[in-house]
Each structure stands twice: as C-alpha cells, then as structure tokens.
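A single chain comes next, written as structure tokens; it is the form predicted alone.
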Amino acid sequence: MSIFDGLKGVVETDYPLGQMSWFKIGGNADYFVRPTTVAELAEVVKICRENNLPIHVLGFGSNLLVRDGGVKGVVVKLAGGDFERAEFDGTNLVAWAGVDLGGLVRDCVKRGLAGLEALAGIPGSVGGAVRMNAGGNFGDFGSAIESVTLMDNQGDVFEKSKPELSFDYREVNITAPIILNAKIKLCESLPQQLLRAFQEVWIYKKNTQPLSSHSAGCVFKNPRGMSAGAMIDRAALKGTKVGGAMVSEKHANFIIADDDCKSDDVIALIEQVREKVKERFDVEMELEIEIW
C-alpha cells in the first residue's frame, strides 16, 4: 500500500527526473507528483509531512542540475489543470506557478501590455522566475510583482505583498516551499513598441549565449559590481572540459553538457572554475543554477 494511494492519478515512483532539466542528465526521483488543483497540492504537502519526505518543486528544470544519483523524497510539478492559468483583467495579471514565463511575455507584448518585456529569452515557469527573480541586464520580474500568493508546508495557502515582499539579484524573501501565484502589475502601450523591444533583448540573447545546447542558464552569480562570465573568460576557461561537460565558447558562464555528460562531470567543472576564479580574483563564486 502506497502513502499516495488516494492520489494514485497524479504520482509516479523511480521517475527519470534527468530528463526534465535543460541538461537532460541526472537520476530518478523517488516519488514524481503532478497535481492539478490547490486542493490536491495540499493533500500531498500533508502526505509529505506526515511521512517526513522532503519536497522539491519542479518547474521548467531551466536551471536545475539533477545528480547522478537522483533525488530523495518528492518533486513536485505543478503543471496544468489550476496551475497553467493566466487572469488578464486589465493591466492586472495572475499568473500561475505553472504558466510557461516566455509565453506569458510573448502574450503580453501581443496584448500592448508592458512590464515583462525584458524578460524575453529568459525559459522557465512563472514560479521558478519569481523564486529566483529571473532577470538580466534589461530588467528584473520582480519589478512588476504587486504580491505573491504561497503554501506553507502545513498546506494552508497565504498572501504575501509589497513592500513586505523584496526582491533583490536573484533572490526573494520568500520562504515557503511553493509559490502558487503571482499578482502582476502591467501598463498600456503599443504592441509595435513592445515587440521591437522584446525582439532587441532576444538578438541580444542569442547572440551572446549558447541557446541550442544543453545547458542550464548561467552558472554562477554575477558577484557585486562584477561579471562572472567575465571573471571566467579572464581565468582563461573558456572551453575547459571536465568528461562530457565543457564551459561554452559563446559565453564563460555557460556550462554544455554533451551526450555522454554524467552530473558528476558538470559539478566537479564548477568546482574547477571556482578554484581557478578564487585564485586568479580572489572571488568566491555562488551558484545561480540548483543543484539536487
């Protein structure tokens, strides 16, 4: 008898979970859960809870290596039914924590209503793109986020806004395990203009990064005042192999896995790259990609 037995519809065990990040590596999941209602997420929060089972929260995996070994516990993927609407009312806009981020810029370029525009070439979920305030150098989300709607790890369900609600580099003061909504706030203004300014950050985008391979996003943060590619490029890393993984050419703070790319290959090349930066700049480099 499985602890999910009431939710037989929407768990999977020994799930492949490598296969749903950006670098396509890593192992299994013990239990893979994708609910589709409120309703159903809290019933699995109180399964887990009850049953000491850590949860992990999924969302497009855009910046998430898996370890070889897979992950213990839940992942949680909050995909369809509740958790893939947008509620446009005006220059207002809920979005879910499932919503695909670069469609919801896309429709609201479409729409004449700005706000995300700066955030085009950016992949990932509404939710991982508040949880670490995705961004890059034309903008940030969390400039447009008006409140955030989450669930405790007791599944009670709770608002929390600004100012109470900060956003700095890569980072929320949000300390939930999930984050169901966010309440956006958006402006009037020509499709025309919007669309020449998400077309310019996207040129930018895929001229500078490495968009075909496999790879998750930047690697590190960039430290204050400081660009980690830079500091990188500097270190002379630049094409650096650790077995299947390769720190790009295109952009240093990039790291391609190729087809025979284990996890252990990727995190043993961070930590060189970490090891050569801190004795070249004396820097301590932070990761901006999660590791599980």
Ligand SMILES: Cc1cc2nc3c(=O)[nH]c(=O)nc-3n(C[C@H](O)[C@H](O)[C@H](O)COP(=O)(O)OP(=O)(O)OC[C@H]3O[C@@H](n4cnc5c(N)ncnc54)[C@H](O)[C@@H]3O)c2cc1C
The other form holds:
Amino acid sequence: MSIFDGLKGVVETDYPLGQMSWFKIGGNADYFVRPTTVAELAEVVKICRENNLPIHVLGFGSNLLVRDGGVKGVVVKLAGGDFERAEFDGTNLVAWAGVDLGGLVRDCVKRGLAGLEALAGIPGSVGGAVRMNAGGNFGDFGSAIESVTLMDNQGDVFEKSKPELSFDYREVNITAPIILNAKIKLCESLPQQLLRAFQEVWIYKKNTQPLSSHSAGCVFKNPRGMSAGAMIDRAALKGTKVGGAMVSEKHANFIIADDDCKSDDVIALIEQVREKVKERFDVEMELEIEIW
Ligand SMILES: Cc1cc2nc3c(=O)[nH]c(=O)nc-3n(C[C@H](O)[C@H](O)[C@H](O)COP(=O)(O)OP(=O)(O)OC[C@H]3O[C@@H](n4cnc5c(N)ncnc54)[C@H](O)[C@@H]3O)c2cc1C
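With the form predicted alone done, generate the form predicted together with the ligand in the same format.
Every component of the complex follows; first up is the chain already shown.
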C-alpha cells in the first residue's frame, strides 16, 4: 500500500528527475507527482504534511542542479489541466504556474500587449519566473505582476497582492511553498513595435549566452554593484573544467555540462570559481541557481 493510494495516476516513484532539468544531469526523486487540478494538489500537500515528507516544486528546471544522489521526498510538477491556463481579459492576464514563459511572452507580443517582452529568451515556467523574479538588463517579471495566488502547507489557497508582495533582484517575499498563478497587468501597444523590442532582447541574449548548451543560466548572483560574470572572466576562469563541467567561454557566469558530466563535477567547479574570485577580489559570491 502506498501513501498516495488515491492518487495513483499522477504519482511515480524513483523518477529520473535530473533529466527534467536543463542541465540534464542528476539523480532520481523518491516521488514525482503531477496533479492536474488544484484539489488534487491540495490532497498531495495534505498527504505530505501527514507523512512528514518534504515537498519541492519543479517548474521547467532551468535554474536548477539536481544532485547525483537525487532528491528525498516529493517533487511536485504543475503541468497540464488547471495549471497550464493563460486567461486574457483585455489588458489583464491570469497566467497559471505551469504555463511556458517563452510561449506566453510571444503570445502577448502577437496580441499587441506590452509588459513581458523584456523576458524574451528566458526559459522556464510562470511559477519558476515568479519565484525567481526572472529578468535581466531589460526588466523583470515582478514589474508586471499585480498579485499571486498561493497554496500554503495546509493546502489552503490565498492571494497576496502588491504592496505586500515585493519583488527584488532574483527574489520575492513569498514564503508559501506553492505558487498557483500570477495576475499580470499589461498595456496595449503596437504588435510591430513590440516585436522589435522582443527581437532586440532575444538577439542580445543569443549573442551573449550559450543558449543551446546544458546549463542553468547564471550560476551566481551579481554582488551589489558588480558583475559576477566580469569577475569570473577577469580571474581568467573561462574554459576552466572539472570532469564534464566547464565555465562557458561565451558567458563566464554560465557553467555548461557535457553528456558525461556529473552534478558533482558542477558542484566542484562552482567551489573552485567561488574560491578564485574570493582570492582575487575578496568578494563572496552567492548562488543564483538552486541545488537540490
Ligand atoms: C539558457 C538559460 C538562460 C537563462 N537566462 C535567464 C535570464 O536572463 N534571467 C533570469 O532571471 N533567469 C535566467 N535563467 C534562469 C531560469 O530560466 C529562471 O530562473 C526561470 O525563471 C526558472 O524557471 P523554472 O520554471 O525553470 O524554475 P525551476 O528551475 O524549475 O525552479 C526554480 C525555483 O522556482 C521554484 N518554483 C518553480 N515553480 C514553482 C511554483 N509553481 N511554486 C513555487 N515555487 C516554484 C522551484 O522550487 C525553485 O526554487 C536562464 C536559464 C537558462 C538555462
């Protein structure tokens, strides 16, 4: 008998989680759960609480390194069903957590709705983009968000709106474990003008980031007023390798993984880079990626 007896269709055990991440490396999850309704998700949360099982919420795994030993407890992925809806009403949009951010940005551009075009080329889900306040030089997701709907660890659903909801550099003050959706305020604009803005951001990203390699984007956050990538570059670390992991030649704050790479190689390389930057600049770099 399994603790998830009533939810058999949406639960898998010993699931190859690493393959669900952009790095395409790392071990298995004890339980991998894909609920398709909010009620099913609440049931999963309740079972986890009753059985003292930790929950990790997976988006598209584009900011994530899964350890070789895998993840204990339950990994929940919000995909399909309730979780992939994007509901447009004039300039208001409710985007559910499992929606593909890239597709959503393109859809807004086509509809002549401005507000998300600065996020062109950022991989991931809406849930992950809220949690990380995804963005860059051109703007961030938080600027367009009015409120979010969340689920707490009792399975209860509630809303958090601005000004209580506050976005910062790659973070947001959400403590609830699950983001269900985001209410986004867009404004009308000319599709041609939006397309140009979208292309400008996209071309910039394509020219500066190794988008076709296995990675999790920028490994380190930029320390206040400094560029992590520039410091790694000036410490002459581009091209440095540990096993199958390498500091990208194209963008020094990216670590890319080849087909034989282990998560341990990436972790060892992260430590090496961190130490060298500390030696050279006396700066402690904080991780932007998550390690599970
Ligand atoms: C090639 C490349 C380029 C990138 N460029 C950028 C960039 O320009 N700017 C930028 O900000 N990022 C960038 N990233 C990083 C990444 O795309 C973003 O952080 C993205 O928002 C992560 O979304 P995700 O769905 O993949 O989240 P995941 O990696 O799956 O998860 C990230 C975090 O969000 C949490 N999470 C995900 N969904 C939910 C949910 N529904 N509820 C609660 N928590 C949730 C996870 O638990 C985890 O803590 C890049 C990554 C790659 C691989």
